[in-house]
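A single chain comes next, written as structure tokens; it is the form predicted on its own.
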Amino acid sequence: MQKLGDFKLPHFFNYPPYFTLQPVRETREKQVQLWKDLILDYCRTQKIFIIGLEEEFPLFSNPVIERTLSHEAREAFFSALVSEGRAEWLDKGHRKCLILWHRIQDWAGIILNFVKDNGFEDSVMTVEEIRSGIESRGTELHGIDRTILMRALKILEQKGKLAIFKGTSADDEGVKFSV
């Protein structure tokens, strides 16, 4: 089984045909399942949250076999993901993409459990500690991109369940959480 550093690549990955898409509605909509399953897991595995459809990036090509998804392929798997809610288009020539392993409501119950699992509750912290504090340390939640951890943030705070509020810069934002 080919590998991309300690990530396992699934067998699709090494047949030639499934870098084309396929003309056959139920062909290819097995396809697009099998390449959304994979970006979803591999960006999850490797922490990755922004993927720009025109830069390099290692799910795109198969040198063992030599092929290489066309711009074609990557935009119709991408915008299969934004129709599901699993990824947002960041810009509206469709380059860059923001990939949700997680949707941004599973992400603030994963906030939220991080609260708890570690007694903060009525506790204080900046939107950075969460991001990369030593607490968030062996968690989904470290290393989060921004723009993700604020939109939770958001809905927490609509709930009642914390407070942002501003510093004099992004890096000393704070949440006061009230679980």
Second form
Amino acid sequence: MQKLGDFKLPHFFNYPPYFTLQPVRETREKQVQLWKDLILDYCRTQKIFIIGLEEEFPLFSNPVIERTLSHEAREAFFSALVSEGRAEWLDKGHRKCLILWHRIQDWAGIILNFVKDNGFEDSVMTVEEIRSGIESRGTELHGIDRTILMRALKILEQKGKLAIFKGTSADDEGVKFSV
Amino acid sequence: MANFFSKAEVTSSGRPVLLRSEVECHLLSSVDLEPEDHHNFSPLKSGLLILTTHRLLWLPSSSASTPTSAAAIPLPAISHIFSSKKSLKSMFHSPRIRFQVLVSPDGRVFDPGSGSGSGSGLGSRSVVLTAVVRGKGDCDGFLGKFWDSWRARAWETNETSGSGSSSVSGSGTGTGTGTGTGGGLYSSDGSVRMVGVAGILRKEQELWESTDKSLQDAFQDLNALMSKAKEMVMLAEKMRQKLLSGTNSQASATNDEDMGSKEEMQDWLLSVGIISPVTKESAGALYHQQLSRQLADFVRTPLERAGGMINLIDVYCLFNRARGTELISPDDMLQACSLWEKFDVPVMLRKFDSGVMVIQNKSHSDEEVFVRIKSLVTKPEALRSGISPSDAAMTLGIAPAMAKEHLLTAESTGLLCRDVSPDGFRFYINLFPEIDPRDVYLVKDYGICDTWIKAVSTSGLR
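The form predicted together with its partner chain is what I need now, so please give it after the form predicted on its own.
Full assembly next; the chain just shown is listed first.
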């Protein structure tokens, strides 16, 4: 079985038609489905949040069978992810994509669980501490994309679970939990 | 009534089966055939009247009646053709053609071919028939051709040439008769007799000269061509005979290459020769209808050879080659093909999504082709690197363009899927339906995926 680092690739990664956008509807639907799953799986295990469509990305080409995804195919697969709410375009030109292997509200739930597990119900933390602090190490929150984290925190703020305030430095913000 | 007329055979697509060296001359549509005073048969209503050099044929219109009800009157049975009367009354009537037919004692149209009682019964009784032309056809033109054909007595020349088939060439060159008569240097007609190799050479040359002459005559003008048509066919048949006898007598002497070229020549001669092409001149408004039927009869052999489906362009070339002269335009071809929908013929025109048009048997099924394609793409080599349209063309024995259409159709049904890469456009067996999105690593035993993985892994890809 072929591997990308510690990620196990499925057999069909060596199937040449997998890299050509199929024109027949039924076949194409199945192909798009398989690509969506593979991209989300890979991003989750590798903690990848942003993919540039025009940049190098391990899944976009398979040197073993010498096949590369066309730009049209890349855009088709990511558009399918976007329409399902599992990704968002970061620019109008559809060149960069934010991958949401957890939806924003799921991320919010993960944050709440993290807070409860560590007894931070009434504590104050900086956003950076949540992303890279000792407490988050080993959890899914470790290394989370800042944009995703901020949007998850905003959802919780609207629900009254926390308050966001400006921190001492300009680029860091504080969070006051009140779960 | 069916007993009154001679039987006329019709092909499955409704074209008359012509006799040897019989040529179609004119057609008229919506013609009634009525007896004038006798009641030998009930009137035949609204059919197609075809004049040939040998017979007058009446076919029921389209598929309304069974083809067995087609009627024929041999031209030798006709004893008189009445010239059309130009009267005030006739201006308001549908045009009529009247003619007298000899009837044998048993109450049927006299048939010279049957031979029964023809000697004694000849002329004992005759019946006047009237053909009422209700269509818009060229009635005067028909009458003129009718006279011409009747007077030409083509059936008689056919009989004489049939009895002495070997003398046809001899009469042309003049040497055949001379050699046998005397022992001197001069033949009976005064020319110097040649013996040995020189004689053979001269004989050959004379033969060629006469062939050349008849070819030149043939192309002088179109009328001459029509009258030469029969000779041309006879020439072709003679050449075939000669080739046949040649291969039999010298089979041991000729090498393989020679045999091959002779077989090719024979094949070619056989494929040439629609003796009586349907022309715009002879059929007029019925042109496309009759052409359509003739085409349906014609395509059967090439269709069979091509495996049930053939490109329209290929048929166009084959058909025009068979016609020799009187070529048809691509537009006429297309019209004739699209008329098949209205007739009960075993072939049909099919247009692929890509715009490619083909002729195929109605019984032809894509399923059969798909089965063959599937067996092709599941071979280990094809599993590894797919197939190109030309691979499929070679295996299926069809043209690459046609093979590509089949592959695209197979793709649209989900049997295949494509791979576009710098290596080109290739097709693979479709594995997508078998992959379970919930567990992409799972491989079902004995499935096509399993077979594919085994084929790929043995190639040392991993």
